[in-house]
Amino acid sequence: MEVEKTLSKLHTFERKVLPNIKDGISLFELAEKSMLKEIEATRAIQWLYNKKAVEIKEEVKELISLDENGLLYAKKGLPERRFLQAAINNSKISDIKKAAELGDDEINICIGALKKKAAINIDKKDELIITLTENGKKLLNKEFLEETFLKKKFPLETKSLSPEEKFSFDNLISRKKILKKDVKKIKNICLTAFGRDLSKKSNTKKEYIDRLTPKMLKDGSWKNKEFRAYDVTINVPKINRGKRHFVSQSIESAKRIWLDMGFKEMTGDMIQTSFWNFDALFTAQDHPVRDLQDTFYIQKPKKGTLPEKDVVDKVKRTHEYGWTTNSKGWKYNWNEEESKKIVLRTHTTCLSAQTLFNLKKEDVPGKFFALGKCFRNETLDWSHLFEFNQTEGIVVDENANFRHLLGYLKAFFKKMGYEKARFRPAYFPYTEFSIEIDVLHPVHNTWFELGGAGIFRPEVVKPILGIDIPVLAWGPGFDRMILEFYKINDIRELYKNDLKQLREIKDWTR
């Protein structure tokens, strides 16, 4: 019953190969006997394997086949044969070369090969003179071992060569593009007990129609025909759907979290002047973070333009002596040219500074976020990238306080999958209070650091916003945040663009 049911599902290719499967037959031989292309025979065998009708055994074989010159010599004759035949009527090497249609390389090979066979004598005068020996004359009517070898049916297996064939092979493989040797996996096919029953039944003259055509419907020829059953259980190739990169999925999800919490998105250029990247954030011009080993500086153009003179002057005075912020500043001579240098932004906090500068009175209170790429001259390792994502946020509100800051951060991290977050005192040039953010790893039950947060100092807010008002601020790294969800231990794997990883990795679902 099972045989009959399976028989009705067989494809035309399967019906063609089944009667030709003998134990241990190779795929190449099977295709030849079934008068199918190799790809068609491969499909048929895979389908039969899925039906448990055949077994496939793989064997590694070293195979010899004809290369470019080998195919030519099999038809036209070996160069030494043509040389020998031309030497009957010619003695000068130039005449032999012309008559035998040989190139310079082939002439040298012929002379060496025929000398080994004691077939020619060479006289060196103004030009090489070739004469045939008695053995050479005999060879005119006798096939070389190499010629016999080239008439074989290729590919040949190296371990099946006779001593004479091995001798010919060694002589020819050393010559240019006559033979090539490949290691191949050969699939040998055998019928299972079920396959043998199937094979016997498939020899019947009963025909199955593969498809119903419009013509058959019109002329009624479909009546009384036996149609091949549609097999809904057969394995089909996996189709990989198109989807966004998994990091992009998580970024979009995180943006949605901030938007749902009432924040507006901040955007801006990845290339910034040092003024917005450092000076507006009260980072001293001699701070180590501005050194070449930490920051990527742009060479062309080397400098950019600054905002209106009034705000530049306020930032300058704040750096030098604190201006009206009740601060002593950094006590140095601030250099305007230094602030014009162009950098790849080292954090998205520069967007927070620009947002404060552009705020109007009616925009306060306000909540803003950014999520984008930053660049630092870091040594690349399992936990550091020189290009990474940071999520930035500010809350501008005269009633905002430190507890609100912790509340926003806890809410965001909880939605990102981290139930517990803790905060440690820290120092940053542009915030006071300042904290480091740690979250509890949900699997390893250990704390790991994600970044910093705090309340902007008056030295940041007052010069660029014009008023002294609490501004909550944070900027944790985003890439480390998503490692646990994707079960990735090396941060470099986020961007290795491995096709297998991209196909198999799960979608972001938080």
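All values derive from a computational prediction rather than experimental measurement. Here the rigid core means the biggest group of C-alpha atoms that line up within 1.5 Å when the two forms are laid on top of each other. Positions refer to the first chain, counted from 1. First, how it differs from the form predicted in complex with its partner chain.
Relative to the superposed rigid core, the position of the CA of V461 differs between these two forms by less than 2 Å.
After superposition on the rigid core, the Cα atom of G195 is displaced by 2 Å or more between these two forms. Put the two forms on the same core and the Cα of E320 is off by less than 2 Å between these two forms.
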Second form
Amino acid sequence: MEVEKTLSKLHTFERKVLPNIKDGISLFELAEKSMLKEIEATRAIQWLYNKKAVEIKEEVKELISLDENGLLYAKKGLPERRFLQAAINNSKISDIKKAAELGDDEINICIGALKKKAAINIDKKDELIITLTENGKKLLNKEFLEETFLKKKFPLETKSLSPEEKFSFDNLISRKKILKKDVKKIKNICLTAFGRDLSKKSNTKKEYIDRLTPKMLKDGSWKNKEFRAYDVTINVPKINRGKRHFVSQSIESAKRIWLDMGFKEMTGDMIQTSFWNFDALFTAQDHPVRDLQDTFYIQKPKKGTLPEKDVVDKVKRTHEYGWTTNSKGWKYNWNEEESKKIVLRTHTTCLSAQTLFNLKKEDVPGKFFALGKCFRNETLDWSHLFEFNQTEGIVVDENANFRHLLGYLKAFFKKMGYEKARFRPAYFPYTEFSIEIDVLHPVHNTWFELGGAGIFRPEVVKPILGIDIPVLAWGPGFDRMILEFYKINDIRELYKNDLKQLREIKDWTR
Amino acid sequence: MPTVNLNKKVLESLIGKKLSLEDLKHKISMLGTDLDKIEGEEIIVEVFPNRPDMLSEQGFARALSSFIGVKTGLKKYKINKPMKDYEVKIKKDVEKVRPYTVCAIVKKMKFDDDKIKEIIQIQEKLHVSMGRNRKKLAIGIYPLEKIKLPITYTAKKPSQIKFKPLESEREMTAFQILSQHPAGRNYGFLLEGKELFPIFIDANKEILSMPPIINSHNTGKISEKTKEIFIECSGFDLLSLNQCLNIIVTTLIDMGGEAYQMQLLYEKYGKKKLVSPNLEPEKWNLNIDYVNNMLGLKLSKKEIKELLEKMGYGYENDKVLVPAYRTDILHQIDLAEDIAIAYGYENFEPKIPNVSTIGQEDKLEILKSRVANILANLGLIETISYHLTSKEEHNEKMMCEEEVVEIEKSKSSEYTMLRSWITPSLMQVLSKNTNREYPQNIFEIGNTFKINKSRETSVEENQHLAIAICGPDADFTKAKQVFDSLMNALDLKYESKEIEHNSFIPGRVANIIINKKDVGLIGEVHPQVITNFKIEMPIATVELNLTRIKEEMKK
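For the form predicted in complex with its partner chain instead of the form predicted on its own, what are the coordinates?
Next comes the full complex, this chain leading.
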């Protein structure tokens, strides 16, 4: 009964191999006999193994086969044979080389090999003079052991060599590209008792339909025939689907969160003048963050242009003495040329500054977000990228306060999968209050730092917006936020573009 | 960020209270400093750059002990009037090289090895942070017993300057110091090209130091025998010099010293005399409503007073008294933040206000997202490459000569310029994946950069899409099919015309025209280019300017 049932499920490949399985047959041989490709026979055997019809014994064999030169010498004769023959009529080494058509490297090998066989004598004159010894003359009509060896049918198994063959092998393997050794795993196949039953019965010439074809449907030839039953539990080959990059998936999802919370998207250039990236954000011109060490400055072209004089003036005055913001300012001489230098934006906060600059009165209260790449002049390592994403947000609202800042951030992180967030005091030149955000790693149960937030300083808001109202602002790094979900520890893995990883990694589902 | 090393026992004796490790960790974080690590008794804390006053053990303990409520309120520092000859004459000739100095004298110091090390540590930390590596300001500390007052701050030709610098065996000229002494080699650039170099000299015409480089070995080295010291800060603006001096002098008073002012006789100011240091607290107005509005709280004046005192401030007659060592108070918002820190960030209840706004995604972003989804549906995989690349990958391997936007002093030689098109990025991806299953059909959307002087940044940025079809059957037709399908999905009509391009096989590359505007190209990649990237599969690509397409779609 079991046999019958299994029989109906046999695949064509399985049917083809079954009758050919003799105990201990190798896969290679079986494929040949069954007239299948090796991969087809492999699959058939795997299926039969799953059905407990065969046993597979793996054997490791060391196989010898001919390499490039070996194949050549098998046809053309060994170089020392050619040397020996050429030495009958020639004695000068250069003549022998010519007559025997030998290469430079071959000549030395020939001399070595023939000396070992005591076949030649060598005299050193202007050049080497070769004469044949008695033994050499005898050898003219006798096959070398190495020659006999090369005539054998390859591949040969190392274990099966006779002592003479072993001798020849040792001599030849040390020479350049004559022989090669490969370690191969050989699968030997035996039928089980169940397999033998199956094999016997599979001989009956009963026909099964393997694949239903349009032709069969047209001519009805499928009628009154049996279909081969499939193993429906079998693993199928994978197909590759098209896919968004997993970081893009998470970015889209995070953008959706901000949109759902009523935020408008801000976009803008990655290259910015220092004015927007630093000066408008009240970052003093001698602040270390503006060093070449930390920021990518553009060498070519070097400078951009500043916005209208009015706002530049206000920013300048605010830096110098606080202007009308009731601040003391940084107390130094602000340099316009410095602020024309262009940089790769070090944060998306420059987009917030531009948004404030372009904001109309009727747009207050307003909420804005950006999610995009920023740049820092760092060397790549497991926790640092020189290009990274930041998720930026501002809330421009006369009534906004510190608690609202914490409220928006907490809501966002909760939606990103971090139930618990905590806030610590921090420092940024352009915010006061400044906070550092930590979230609780849901698996490790430890706090980790995601980045900064705060309320823009009046010295930032008033010169570019025109009025001094609270502007909540944040810009935590985004990439670190998604590492946990994808179980990635090395941040470089995010952008290595390994297609295997991209094909296999799970989709963002938060 | 600068760090301060603290010893737990010393810290506890300074703050006058024992704390559990957990409690200490928590308090350090909530005070607005960042705990770096704890190793046994050694605690290393990062101090944010706005609080240089916390860079010493004394300064840190001062802040922490009031924060945890042990010694709250304004700490009073006594400063004595200048005694006879406590004078520094500042000549006009320093104007062009290092125009200002402020000075003080501190007596009754008890130095031992540890204390000397500590003073040097504070000095170095202030050099790095406030001093911007001695460029903005530098500090000198001298044993008073070796000096004859008054002191002169002047500038001389380097050839006329000769003295024995710290830790040196012999006298050296100014130029020798710059080229041979370690401090000279590190900081010499700060004096480079100056006609005159600044020096401090005493009444015996003995050179004390050459700021901001090095002190004299004879008159500028503190030892365990030193009881009285002379301190100067030199630099470019009086405000930060005074702040720096205040930080050091208050620290020395905390160590048990007795501080004296000095008279500063600036030649350029004529008879007007300045005196330093000034340790009087600064008085600030504070609007209680403003504070409450910013915090979202309803604190009473009394509560605010208590909170201010936890942060080391005084509060009298509706005015905040800001201690002389605080350098970071620019605006009353800074006081409001300190009130919040004292209140404890963990004690604020997060709240989302009832403000109605309408979300709106950027239009170009919507298009990018649509395009990406269409291509993913066609079976392509999205990649994300860096915008930074090298000329070798971007130009040489692609066999083309694009003018590109270049980066100054990148830390990595593989990333020295910004891409002007994305196809080279995809070629790099394919090049890294030759051991992966084919076909490899991929796409990427991202920024591209080219020089355009008419833009505010002198650079024009465009959002591009690039597609690469790579596999045994990849050819022009396959790429065009994908592109055609995309155009169909976006409801766009296009034309294409053969062009010449070095990266592609001649006769198998076309540009794409929409509304008579050139928006991209399709082509079969030249075998030499494929070989340059060490790939052994045919490749056909599409490159498309989405920014321009978006503009055309508006019409």
